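A single chain, nothing else alongside it, follows as structure tokens in the form predicted alone.
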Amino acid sequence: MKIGMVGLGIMGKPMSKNLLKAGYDLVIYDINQEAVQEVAKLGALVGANSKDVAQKSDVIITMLPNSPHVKAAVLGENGVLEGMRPDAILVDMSSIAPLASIEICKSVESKGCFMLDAPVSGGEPKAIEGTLSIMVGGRPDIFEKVKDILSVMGKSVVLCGDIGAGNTTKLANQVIVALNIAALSEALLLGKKAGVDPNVIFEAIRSGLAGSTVMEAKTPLMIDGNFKPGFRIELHIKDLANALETGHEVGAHMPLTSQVMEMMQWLKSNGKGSEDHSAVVRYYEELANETVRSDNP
């Protein structure tokens, strides 16, 4: 089975490398030629555009920033849809609005093809490890056809429901992650202002009820002041915007999400949008005139 990959960013590039390591034939495309050449050196074929990738593939994976990018890559000129062969499967692994997934799927199915939405969680480290959590929406029979492919990239691969359910589940995930990061930031600043070392707080509570994957991944970054992006604030803003929009559409009230969104928007407006989302702690540091970093005097 030949796989196409459109999108070789922070996530798509390591995911492509894992597919190649697993022995799959891979055709790739991205506007970033440096990323294309890096993956091509490992054995991938290079497509001229998204249409060309689709023409040469049985399964086409898209991994792009947001709904407009996916629509352009799939539905636009020289897009995936123009090149899809009958019975081909599009697996959109981008994190986009659920209604956008449903809209794209209708166009794909009108051509006699199939689609799954399959956003991921875990950031760049787990993309490199091949241990992402993958949340899938779509037909069960189509899911079964690509489950082995997805399992190369993810440790957890779960069918969540019909098309759009994958992205709805991802939005729920992103809300929980954002609120966890904000709570962690608030708690560590409380401790630091009260004279307790954040390292000690982390060690004391990490094995209790407050412990979480977010705590394990983000506390060391906050304490070290290391905000090299694993998942950028500007991307989390995109996800929270989609979550709030979806909440408005279905009548789900999201006051905590709205508040964390404002924190992230403040950080973006102050030049921190490209930093890791653990940099939410900077918002609290600014308010407290203090840092959680262990090198703070």
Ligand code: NAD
Second form
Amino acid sequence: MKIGMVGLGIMGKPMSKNLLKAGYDLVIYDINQEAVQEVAKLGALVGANSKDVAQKSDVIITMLPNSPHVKAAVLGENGVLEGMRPDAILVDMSSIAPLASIEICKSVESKGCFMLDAPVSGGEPKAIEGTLSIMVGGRPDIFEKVKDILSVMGKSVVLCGDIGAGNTTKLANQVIVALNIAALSEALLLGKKAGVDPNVIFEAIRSGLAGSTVMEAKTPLMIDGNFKPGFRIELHIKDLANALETGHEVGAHMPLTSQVMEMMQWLKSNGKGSEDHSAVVRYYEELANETVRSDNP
Ligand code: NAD
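Alright, leaving the form predicted alone aside, put up the form predicted in complex with ligand NAD.
After this comes the whole thing, all chains and molecules, with the earlier chain placed first.
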């Protein structure tokens, strides 16, 4: 089976490398030539554009930043849709608005082809290991056809419902992560201001009810003041914007998400948009005129 890959960024590049390692024939395209050359060296064929990639593939994967990029690469001139063969399958693994997935899927199906939305969680380290969590939306029979391919890139591959359900699940994930980071920031700063070292708080509570994967991953970064990404604040803003837009469309109210969105927007306005999302703690530090840096590192 021939696979096409459009989008070779932080995530798409290691995912492509894992597909090549697993023995799949891969055709690639990205507007960034440097990324294309890096993957081509490992044996991938280079497509002239997204249309050319689709013409040469049975399954086309897209891994792009947001809805407008996916619409441009799939529905635009020389895009995937122009090149898709009958019965070809588009698997969009980007994190985009669920309503955009539904809209793109309609165009794909009108050409006698199929589409799944399949965003991921886990970030660059898990993309490299091939242990991402993949949340899929679409027809069960189409899901079965590409499940083996997805299993090369992910440890957990779950069909969540119809088209768009993968991205709805991903938005739920992003809301939970954002709110956890804000809760952690608020609590650690409370401790510091009241005279208890944040490292001590972490050690004392990490195995209790408040403990979480977010706490394990982000507390050490906050205490060290290390905000190298990771997952950039501007990408998390994109996800929260999609979550709020979707919430408004379907009548789900999200007051906590709105608050954390404002914190992230404030950080972006202050030049921190490229930092890791754990930098939300900087917002609290600014308000309290204190940091969560440990007294006993
Ligand atoms: P990225 O910005 O590193 O990569 C995106 C790539 O798409 C770039 O190489 C860019 O040149 C290319 N591109 C943009 N428009 C294009 C077009 N029209 N045609 C061809 N190529 C085009 O982004 P990323 O970090 O790889 O993220 C991709 C998606 O995965 C996003 O939706 C993101 O939210 C999601 N995601 C990222 C992470 C993470 O930790 N980075 C984790 C989980 C999910």
